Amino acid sequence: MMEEMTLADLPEVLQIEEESFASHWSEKDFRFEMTENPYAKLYVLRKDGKIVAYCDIWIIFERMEVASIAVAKEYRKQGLGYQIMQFIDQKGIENGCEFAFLEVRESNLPARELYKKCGYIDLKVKRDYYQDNHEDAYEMMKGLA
């Protein structure tokens, strides 16, 4: 079950981000998220008392827009993700958005397949996306409403 993040769930989160990115959000980007961005809900699902997935999304009027979502290393390949990415359409669902999209590496297939099975369509490629080594990124969108 999901559940709100708290900042106490920061050293757990940051291992996850950490092994799931190359180029990661450090400790400061997430007490922004949790504490400065008006638009940000943050989100994380425990196993057995062990924080073992997060969510990033923003709720910006009718439009949500997922910023980040990992699933811990050991934990991958169960199911999780897909069950994090229903919860995230709920989650906009219940705010009014109509839409909802996303971001992913062009090399990130695993992510990819994930939100397509989800209902997401590629958009656009936004070509030299990623600063840490100019990669482009799928934009993804799904409707909601």
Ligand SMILES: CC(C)(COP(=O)(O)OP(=O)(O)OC[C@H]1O[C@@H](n2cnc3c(N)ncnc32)[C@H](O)[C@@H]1OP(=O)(O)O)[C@@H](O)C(=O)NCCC(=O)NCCS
The other form holds:
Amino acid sequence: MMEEMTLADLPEVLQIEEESFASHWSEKDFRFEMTENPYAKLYVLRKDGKIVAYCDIWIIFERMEVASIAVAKEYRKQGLGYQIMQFIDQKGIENGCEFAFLEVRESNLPARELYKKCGYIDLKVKRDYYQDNHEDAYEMMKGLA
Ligand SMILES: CC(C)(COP(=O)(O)OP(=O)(O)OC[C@H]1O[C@@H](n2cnc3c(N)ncnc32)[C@H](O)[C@@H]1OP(=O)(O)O)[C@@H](O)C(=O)NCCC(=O)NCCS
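Can you swap the form predicted on its own for the form predicted together with this ligand?
Shown next: the complete complex, the earlier chain at its head.
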């Protein structure tokens, strides 16, 4: 079951963040999301008391953005990413969002496949989008029922 992320969760969340992204968010970035970004909602997924995944979504009126999702390495390929994306859809619908958007690196095939499986379509390619390696981003979107 997904629970709202608290500041006490940050050490575990940061471990997953660091093993998941070459260019990762810092504790300060998460604190900003949790305490200063009025649009952000962050959740964690626990298994046997341990945090195994998290997500950050932004609810901006009729638009939801998936800002981040990550599953701990040893828990991947077990359906958790898909489960979290269903939860995210539900949150968007509950909050009256009509559309969901996200950006993903061209090379991130696991994530792109996950999003496709969840009904996202490619909307546009943002060339040279990521500052660290100048990679393109795919902007993807789906309508929320
Ligand atoms: C992307 C990520 C969240 C997927 O989580 P997961 O729990 O492993 O995903 P699931 O087991 O629920 O898989 C659901 C679908 O995603 C796709 N998928 C997941 N891992 C994949 C892989 N290694 N290669 C290809 N497709 C993959 C498949 O379509 C899969 O469906 P299937 O099992 O029917 O083939 C996970 O790999 C992750 O945390 N990656 C690092 C962080 C990241 O890149 N986040 C996204 C940033 S935009």
